[in-house]
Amino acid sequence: MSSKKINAIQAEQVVLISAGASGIGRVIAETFLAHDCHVHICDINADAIADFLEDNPAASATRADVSTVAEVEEVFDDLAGRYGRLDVLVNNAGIAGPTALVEDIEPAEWDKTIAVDLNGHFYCSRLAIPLLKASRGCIISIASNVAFTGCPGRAPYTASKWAIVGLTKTLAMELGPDGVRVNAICPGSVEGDRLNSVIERDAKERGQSIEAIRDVYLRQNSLRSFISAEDVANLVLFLASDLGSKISGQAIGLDGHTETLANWLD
């Protein structure tokens, strides 16, 4: 049997990170910098630009809110304008969301977590899609485990998610045909700010400790940890390179195998 050596991503590739200036999106766009990329965010924090631009000179930016059609429309002029091409659209950008019972939550909640979660990622994948299939390159979308087993108190948020999968499959199949793969990435608990909030707040409803709360949180999955940007960033990057070649299609859980998300109820 014959082997070969496969590079890891091709160096060179040009690649774009909604929601790249912090979080998970800003590891993410660390890796491809590391990997001899070209790399462009968009966010809606001018000064988490500047500070990534500060650490990252070798990338460029567009300040933009992705749930805004328009400004969507010129992240795509920016990236036009400085690189005239595209291989890997990262679709990062979400929020949280509220956390309550639906009959509780305000439709002006509702409406700004699916612009952000969902339409987001719509505007970028549809602009996106007449250069990939130039460059017969990929959309890789950040989704949740959510998507697989729904997540009481986060309607919103689950209902978005549930979505871009639907949205990855109906590309993938759309899009095929012009060996353009798409793919979506389905996290459990993610280290970070955002876990930290979403598990202060948590607390602070019902009245426990954020020690407890994030016990239970760990007590979720069959590995009892949570995912870091960095497990994020690396599956990212394989679906990105030669390795993911032939995976389209996918949502790929990566979450430690989540047991329950329905704790709250037990």
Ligand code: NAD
Second form
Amino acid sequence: MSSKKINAIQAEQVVLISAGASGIGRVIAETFLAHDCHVHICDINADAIADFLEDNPAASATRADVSTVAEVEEVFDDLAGRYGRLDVLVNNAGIAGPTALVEDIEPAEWDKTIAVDLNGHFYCSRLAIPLLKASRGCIISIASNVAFTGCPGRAPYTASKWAIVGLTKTLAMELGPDGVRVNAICPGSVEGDRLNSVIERDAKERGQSIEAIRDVYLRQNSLRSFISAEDVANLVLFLASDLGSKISGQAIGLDGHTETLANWLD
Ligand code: NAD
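Switch from the form predicted on its own, shown above, to the form predicted together with nicotinamide-adenine-dinucleotide (NAD) and output its structure.
Shown next: the complete complex, the earlier chain at its head.
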């Protein structure tokens, strides 16, 4: 039996990351940059983009709201002008949406969450497809562990993440014959500003300590741990590399094994 060095991500690949200026997307972008890839991000927040580019001058960016077709078209025009190809699309954009029971959700809040979390993935994917067919590249979408179960109080977010899994499996079937792989990553709670603000809000609403609410979230998974943005970036890198060359159509849990998402109602 012979052993050989494993090829990780190939340098010089062109990677587009939506909502890449901060949060998980920024860590994914910086991980690809550290592996000598060409990274283009889009993000709705111009200040966050400026901050990202200051720290990562080798990257490029377009300010865009992924829920607006014309702005996503500008992203792809910019990408085509700069690089003329695309190897990896990371559909990362997603807002938390309202925290409320379905009967209390305003239709406008529902529509906005679906527009960013689902439509944004579709708008980016449809324009990426011809480029990815040419490069035999891949799409990696960031869904959530809510796509394995329901999540009371988070209906539009949960519905959009389940829909991303459906879109992932369908795209994998449509694009597989052209050598394009499509996968979704389903992270549990990721350490960072977004999780901290959710925990602070829940603690305030329920009159409990931040530590008590943190514990509620930790008890949702078997490993009793949160996920880091680096964990997500590492799995994205794996899926984009030769190591993931036979993986497609999967919704991969990165969640310490979610046991429940209902215990915050206790
Ligand atoms: P975040 O709230 O930190 O936002 C990251 C970036 O998204 C920001 O720079 C923001 O400007 C940008 N953004 C927001 N709306 C946008 C829009 N309409 N168009 C373009 N950019 C937009 O998000 P995050 O916590 O880094 O989450 C990234 C992804 O991971 C999302 O899809 C989210 O649902 C998913 N996820 C997050 C967690 C978590 O605990 N944070 C857990 C599971 C899944």
